[in-house]
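One chain comes next, on its own, written out as structure tokens in the form predicted on its own.
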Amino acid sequence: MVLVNENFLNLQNSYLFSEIARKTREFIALHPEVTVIKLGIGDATRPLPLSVIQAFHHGVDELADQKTFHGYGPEQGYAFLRDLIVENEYRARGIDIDPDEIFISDGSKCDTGNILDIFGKNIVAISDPSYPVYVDTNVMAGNAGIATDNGQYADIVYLPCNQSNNFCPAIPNFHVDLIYLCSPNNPTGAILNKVEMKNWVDYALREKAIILFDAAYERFIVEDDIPHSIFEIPGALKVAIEFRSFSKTAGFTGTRCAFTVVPKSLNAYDSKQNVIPIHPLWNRRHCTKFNGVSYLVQKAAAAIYTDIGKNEVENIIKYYQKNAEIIRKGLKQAGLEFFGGINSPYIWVKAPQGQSSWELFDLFLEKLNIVGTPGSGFGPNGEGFFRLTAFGSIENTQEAMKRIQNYNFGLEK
């Protein structure tokens, strides 16, 4: 008798975005004569840059040729890409993180889960709201327990991230093992500052905790106090995982590349607490189970530290940026409340008259027809609010912004 691993079947409900994708499914078939705008799923839409497509073309032209062949390429990504990683993420910052700390993977998504398989039982603690991943995969290592009546699961400690404290965790007064942050964070778009992020550093260091932060919107920061790693906090080298990706600031979505930092100096302990590097562990984890990124995406990947190649990650990031301001304008003169867009691709509209988070996605999607991420689907911190996101073109985010400023939330505006 083959037996399944049962905390699979403590995961509550289907994945969140696959329920937004069958809904919005449903409602285009009995509807095909509407126009639906999806500002949902944080996917990239802007094209690859130039740069990377011709680092692309590059690399298959390599790929053909019997001198410049490639087959299986080292794990932990090529030594290439990890160095240009290594100085202009982190060295120009003045960061000092050496190139065999950069483990390069087909996500952060995928790596914000894996993580887990090197960690034992631990008292793990979660935002909420938060990225969906970061709960479910806990679930599924065994570290949750079962679900209580709320929505949240008996073993988590849950941060809770709401208006009366910006969106961003408070640091608990007692003791956790594990500790997922996200800044600029994914759904609510706050950031957490540099007093912010030392305050859970130093909590790190003092209850010999690990931090694992999730980078992934570096690069929509504009605000000059708002760290862009981790790392830029003295200690955090001793305390954090750091994780990266190129989806929605390169539009790698497609082509699956990111990156994730483990220092050397970052240690845990076994059942007779003697210390264990970290480091060696995630290296052996990752040669094991990961085969690697391909070549092509490697060298793409590298394209965009090119000079040519950072001009065009801006210009996309600037376009991004842009759709942002335009539906914090347009929600602003429909007369809801919102927050987050400035350092963040994520919009966090609070729904009007007291409606729940898919009370909102229904009216969104059946009267507006724009399909946005009922905040719900993030933790039960989440109710009441809906995520929309600046991953659309500018054509379609001025549209959405007009079917909302024309229609009567019974608000005053």
Given for the second form:
Number of protein chains: 2
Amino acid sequence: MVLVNENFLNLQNSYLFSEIARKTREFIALHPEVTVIKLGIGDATRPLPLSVIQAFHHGVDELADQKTFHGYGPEQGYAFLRDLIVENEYRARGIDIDPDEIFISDGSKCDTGNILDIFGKNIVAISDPSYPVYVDTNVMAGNAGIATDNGQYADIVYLPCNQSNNFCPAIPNFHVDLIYLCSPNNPTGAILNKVEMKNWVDYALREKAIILFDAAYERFIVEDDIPHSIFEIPGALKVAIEFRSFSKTAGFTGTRCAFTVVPKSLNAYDSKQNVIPIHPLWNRRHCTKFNGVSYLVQKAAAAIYTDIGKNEVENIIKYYQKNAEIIRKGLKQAGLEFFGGINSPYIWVKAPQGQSSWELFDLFLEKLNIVGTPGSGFGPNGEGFFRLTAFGSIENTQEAMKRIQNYNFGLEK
Amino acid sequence: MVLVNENFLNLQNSYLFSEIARKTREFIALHPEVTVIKLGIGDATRPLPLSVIQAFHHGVDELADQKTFHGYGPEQGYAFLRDLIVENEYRARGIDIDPDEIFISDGSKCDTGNILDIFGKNIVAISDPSYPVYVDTNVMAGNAGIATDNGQYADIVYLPCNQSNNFCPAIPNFHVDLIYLCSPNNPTGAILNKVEMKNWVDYALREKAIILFDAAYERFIVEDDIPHSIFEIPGALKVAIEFRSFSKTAGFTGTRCAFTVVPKSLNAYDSKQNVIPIHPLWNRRHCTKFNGVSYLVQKAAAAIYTDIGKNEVENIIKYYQKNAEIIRKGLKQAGLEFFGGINSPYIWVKAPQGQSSWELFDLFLEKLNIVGTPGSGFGPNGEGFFRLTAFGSIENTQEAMKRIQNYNFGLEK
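Having looked at the form predicted on its own, could you now put up the form predicted together with another copy of the chain?
Now the full complex is given, and it begins with the chain already shown.
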């Protein structure tokens, strides 16, 4: 008889965002008269930049003509896009990355999940709270062990991120193999500065570990001296894989394009301690289980790097940053304690009266008609927090803050 | 130290099509004066249907406007497309499939690879020759064991498909768990008729096995009484997953859209022999490691099911079918023995003088300047064969046949 991957049976609950969607759907069905404002999922709401739209139309016309039709492209992505990424995202910051080290994909969610294909059984360290995909894919891959009572897994090393450490994971004083870091952080909005990143890189070099660095929110960094790429840190090309995305940069959440940087100087090991370069493994995985991103989407993504495109993207980011500012001001006026929202589209709100995250979710949904994301959905250390995002419209964000300010949380203002 | 998935180290050679591309590139670099005709990879060359182009343009305009902008969609695909697929591909054939059982993806290559995520260690049976992704992904997943001298893997059950069984895999007289079937077949062009499919479904029911049915070339079936879906066979909803694609149907090879049907009535087992439904497992995998297909691409795919779209798709298929006819006539006139090309875009050519597949590849590339695919790249039983495809332009296909007919293969004509 055919056997399932029993690791799947260890998965707890359903995927966080599906659960939120279900609760929201049910509430709206019961209260059709109410205007629910969604500040939950980190989903773009601004239309695509005009330069991207034009590139799309142009690409569509190419596919309408036999002479310019495009069938299968290179699995790793078209050179025109890989070159632009290298030039604009890396060489412009003094980082020496080769276009061959860039793998275009249909999403960082996919990449952060699929990357485990090439790794064996390792000790995995994950920030807590964190993007649920890191934990869930490790459960599927058999790295997590059994679920414990608090919703964690026995074999995962959790790196607590809480108020006492300013939401920055501390370097463990023991060995781990694979480390997930995300900066600017989803969900807390915290960032890792140069010193903190250097400490992690040094740890990985020392421990022969690999850092899986999720920089999907890099474009939101405004403060100086915050690394935009882990490869700004000396030695990182030997110990890190970086995940980047056009989703939050240019509103590609529904359009689907991302990229992953796998340096050729990155090595891991086999069980006999032989050095195994990672790049050929990921290249083989990518070419065998993936067939490239839609030509049109790659064309459109390339438009982001034109002068006009860059300017348009900057304006989109500014729009969301303005929302983050509105949220920060609004929460402050309401007397709520919160973190993040400066170099990040995420604002991490502390439950005002010690409520649980889901209690706060229900309160926000039912009393304020605002959808946020329960912090506990990102891990036990997220308990008692609630994530708001700056991805709404300015009008909705302002209206949400009005509702929050008018609500009596039982606090002195 | 961080360990790699050592199964990757068992992989033989590089991916077939990358190897062909490399050889072709090198030949062209050395002989820039020569016009090389590519009848190798099964890649669409006809432009996208006008209805698809229009849907694309319309979708792009939606993304340019905040009121009609689309961010994240349902991971499983938009209801508008899932409903159309159910209606047109299944209910129209009397098959009762629920839209929830359709998972829209960015490619059958991805799905046939990723499906292994949800299965445990199983005895896997794969037709030989077959699409290389089946074997390679099983190697990565650790189902294949070590490589043997003939390029096969010790733990895979190969189902030989050769002249003596008319390229149809025989039912094994022992137990296997997972069975890959592809009809119309890539690479041989053979089809499974109703009786043959029924025998497989009955075997799977009896053995509590699951059939992974790749029907990417379904649209090429012209003869009556050949099932277009495995779900036409009674009982198949309990034992099969079906992979379908818009790549070969409507020229989406570079556009990327496919779907996989996972029936809710399909079960597997855990190691204690408990029944485990497969649908929730795949749903969880799909929602955790995938973020949906581009909205635009789904909009475009839906246009295929309009009356105009259907007609346009039919014309594209007819175009390729005409090519298949040209190839069949050409090969016949050249005195070459071949199979397939009737219900399939693939023609499986036998080496005229007992050459190896790669010898034939080199001969075709160097003497005829035609790129085909070496049969041995699909498995040892493909040795001595060569795959030509009907996906070229009519002009190139005619020119290729002229070259073949003018070449002295050392045969009596």
